[in-house]
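First, one chain by itself in structure tokens, the form predicted alone.
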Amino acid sequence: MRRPEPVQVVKERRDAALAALVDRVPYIGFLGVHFDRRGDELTAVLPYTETLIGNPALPAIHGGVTASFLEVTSIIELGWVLLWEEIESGTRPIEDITPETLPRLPKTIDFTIDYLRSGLPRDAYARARINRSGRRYASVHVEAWQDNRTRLFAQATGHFLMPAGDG
């Protein structure tokens, strides 16, 4: 029987899957979301500043940015999924996790978004459940709060092409 690796070990080989997960997509960079992981739960981040404002008179987060968070949390939550299996098994070297060894990222086929209520001037938080996920289609639901999990300011559901082996 194999003896368990060391909790640290284990959390960086969680935490440089992530990484090179979420570097796949340049945009999330520019929008300045990261994500909280905790074991297999992913929560997206998206950290306030003024740039994200679409109306200033209210002011509220532009419904683009908000689009734009609540995909991105949706994608990103498909491909962690994808990768759990392999980032446990410990196949793979810390070394040899990078964007370019990861599976490719699955790719919305459409995504509808309500818009509940303003985004406020904070940050903005997004957790993703994935309701089904076969080998060529999965369907997701996102939900984005500010300061309370149980008041939305949007929430939404989009269909996605799960890709085709490793790439």
Given for the second form:
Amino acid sequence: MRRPEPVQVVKERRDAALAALVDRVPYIGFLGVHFDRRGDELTAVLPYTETLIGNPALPAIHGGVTASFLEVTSIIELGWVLLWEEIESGTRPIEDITPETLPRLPKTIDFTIDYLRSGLPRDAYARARINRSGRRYASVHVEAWQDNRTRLFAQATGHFLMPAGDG
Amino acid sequence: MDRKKKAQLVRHFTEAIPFSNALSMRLDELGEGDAVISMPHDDRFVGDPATGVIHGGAVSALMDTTGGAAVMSHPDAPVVTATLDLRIDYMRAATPGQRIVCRAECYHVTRSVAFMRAWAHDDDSDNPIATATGAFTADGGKTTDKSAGAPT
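The form predicted together with its partner chain is what I want next, because the block you gave corresponds to the form predicted alone; please supply it.
Below: every chain and molecule of the assembly, starting with the one above.
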């Protein structure tokens, strides 16, 4: 029987894969979004800055920031599931994960954002759930909140075109 | 409020939005219930480095801003609004390097809701990059939980 891998090796592999996936997208850096990982579960974090404001009188986060945050979270979740499969099945050693060998990112077909309450000037969090993922199309639901996990300030549903596989 | 004063107010508000300025948006046209806002290509807004194409989220931000300006400029809508929902359909990738132009039209206003549609294109104006439809608040900020931003 194979011995289990040392926990540090597992963590380093997963963190390196996630960083490779996220760091290559300039717009994620522009927004300042980063991802917390617990096992395979991702939580997107949007730290508050004044440039994210859409209505200075309130102030409230721009609806376009909320839309961007939700779409980024959905695309990374889809990309992460593809990548997880590769790194955890052992088909691709982490040394082989470079910007050139990463799976292509899914493309958004449509995205519908439901603004439930205004985004307050503080950090926001989001998690995406893949409701259906076929060979070509995927359907994703994503929720965002600020202070309370159960008090969502926005949610969205989107359809995505999955990157063409090898087969 | 007279028309000229309202147009000035909407223009002033739209041009002072911090995130729209961060994306280098420019208000090109403002009518009565319609608006045109454009955004340059910028490497910082790229979503797919393999192609250099602008992220859909940046296009969404442009659509939302233009939609909001179109709603506020409508004679029957107040100069304060918030997005209730926004649906964006992506037809094709924006050509890297080209300016993205969004035109939005507020086509109906009730006592509480404004409805708008929008189109975005690059240099090939006959071939849209994306279209959007949305509903915005139009009650002058009376619904405090949506528009006032105060925790309840």
